[in-house]
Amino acid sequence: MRRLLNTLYVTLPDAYVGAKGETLIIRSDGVKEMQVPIINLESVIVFGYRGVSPDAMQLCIDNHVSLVFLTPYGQFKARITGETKGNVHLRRTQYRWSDNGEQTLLLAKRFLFSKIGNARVSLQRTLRDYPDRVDQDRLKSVLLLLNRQIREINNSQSLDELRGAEGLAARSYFSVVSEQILVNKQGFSFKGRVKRPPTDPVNALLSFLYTLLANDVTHALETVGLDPQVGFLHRDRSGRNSLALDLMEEFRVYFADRTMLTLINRQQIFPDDFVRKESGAYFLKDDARKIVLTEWQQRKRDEIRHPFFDEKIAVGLLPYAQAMLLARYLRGDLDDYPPFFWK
């Protein structure tokens, strides 16, 4: 299993990413704030518009370090990328198989099994470790539903199907994420998932949180050679990384939904780190944002027994480990495509 290496975030809204051999050199104002070794980095997310220098960037992608430009708000912008990796015949399988009604049936359903049993796993966690806090029996009415969702995905022999009993599974689960909020409940009123823009903290929490997982699982595919833009559950569509998008439906609930509720049951988050535009969208403050970004560096150096594995591994490599087994089971190395279920 490879190591986790670091991700740095670059925050400070007039910094300007440089290079000096074989190190990036972050400056703000013209003063040099930090010096970090490529060596000991995996990506490089920039928040804001200052930019990062030619040099930078060829020292990024020379190191396949991938470089992500966000907004200062933490919406995406644009990613910097090298050479494609990977053998062409793992790729042309994947496009062959994308274009399979039957294959790409079987691995939507694989996706869709471990979103909706990992959102069935948080549930139950919270009714077991806060069971005078909530409803108990609204709990108890969601998981009945997220389990005749499960069957009806098993049954469907269609993508418009899947998507169907999907959507009707994301909305029970999102009707009672407020129960799962434990502090500030007027502050952080959650009401169902509002994307474009997010309407509320709760909504722009998530959203956030949402962005950096895409950017973790779109780097994993393409260290294993998979094209990250050709999706099964999700379809083509310029510029989006439909991949990605499926392959971190696993995650969503375990990795960015739980780390939402950390933030918010222990206070480190609070009603008043957004800000509200003149839109109605809801945003980070800059402070807030520092403090979600190494809750999130932390949450990834946490340690997890992978199910297939069946050995310890950092909570930051699950989807590179998921990328690796997708990519053994397009090349016939694997009966079967095994998703990421947390116990």
The other form holds:
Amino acid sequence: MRRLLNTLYVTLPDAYVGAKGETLIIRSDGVKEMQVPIINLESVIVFGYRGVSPDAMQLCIDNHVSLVFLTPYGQFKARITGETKGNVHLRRTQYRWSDNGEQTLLLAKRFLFSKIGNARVSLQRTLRDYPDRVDQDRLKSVLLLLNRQIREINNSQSLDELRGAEGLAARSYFSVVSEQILVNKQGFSFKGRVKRPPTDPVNALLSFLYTLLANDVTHALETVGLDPQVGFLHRDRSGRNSLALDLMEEFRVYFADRTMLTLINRQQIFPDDFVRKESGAYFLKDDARKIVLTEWQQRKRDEIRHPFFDEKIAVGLLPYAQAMLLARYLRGDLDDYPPFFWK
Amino acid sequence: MMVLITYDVSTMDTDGQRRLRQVAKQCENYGQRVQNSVFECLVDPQQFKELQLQLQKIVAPETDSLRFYHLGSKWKGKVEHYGSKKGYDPEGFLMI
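So that was the form predicted on its own. Now I'd like the form predicted in complex with its partner chain, please.
Time for the whole complex; same chain goes first.
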């Protein structure tokens, strides 16, 4: 298994990223702030507007370091990628399977099976850890419903049926996420997922975390030679990284939702850490964004025993592990694709 | 693993000054300059071999010297810092 390398976050508004030799140099106001060897990096995420020199872009591409530009609020702007890598046969199989109803349905089932399974674990943990602070009946009834939807998903005969079951499961899961928020309940009231734009703090935090996750998953897929744009559950739409969205289903709860809960419940993030725009959209303030990024990086360094490889890996490598398994399945080295299950 | 690299390059002549610049440049590609002739490099065994070979090609063994200290993967407990220019932790949270 590969080594988990570091991510460099460039959040200074006037930072400019240049290259010198095999290193990236970050300057602010013409003063050198940091110089990092490219071999220590996995990805560079730039939140500012000043940009990155073409030399630095080249250096990132040559070393397979993903370079992503986000707005200061964390919305995705652009990604710099080099030549398409990987095996053409693998990608052709991916395209063929994506057009094949049977294969598509099977993979879509695996992704959703894992998504809802992991959502269930998250609720069970809350129930176990805080039995006195939550509405037990509400959580238990949703758990029952999730169990039923998992069976539905297994028995689905078509993508539409599958999406129906998933939609129902997701709605009922999100309906009790507010139960998992134990402090500042007023400021962090959450009635369901709202995106583009998020209209309350919890949704704003989730959107920000999902963007970070999507970048990691996209990069992982590219690394193993899969095309992030051609998915199974998510169908083609221009500009959409459908396969990344597919694979992300396995990690949404485990990575993003749990990080959101941790940040709120540990009182690292407060309701006034968000700004409300005139449009009604909520965004993280600069200082709070720093806290979220720190926690995100911290989380990636935690270790977990991977259920399939049965070996301890850094949580940040999970997207790679799953992308690798998916590639192996497409190549025919595995009889089935084992999605990620949180225990 | 973390490797600490220190060097002494004789700068009596212009060739020595050139060697000094080249050694520093090479080390920069692999690690962080923590003091004037001291670099901390977070590398894997292969990267370390590469760096070592490149440095050995640059220096003049009769006048210059290189020292490599292997701090391993649990290097954090072995390093203390006092004073200015604290530097960054290459395994820590990198944000600027």
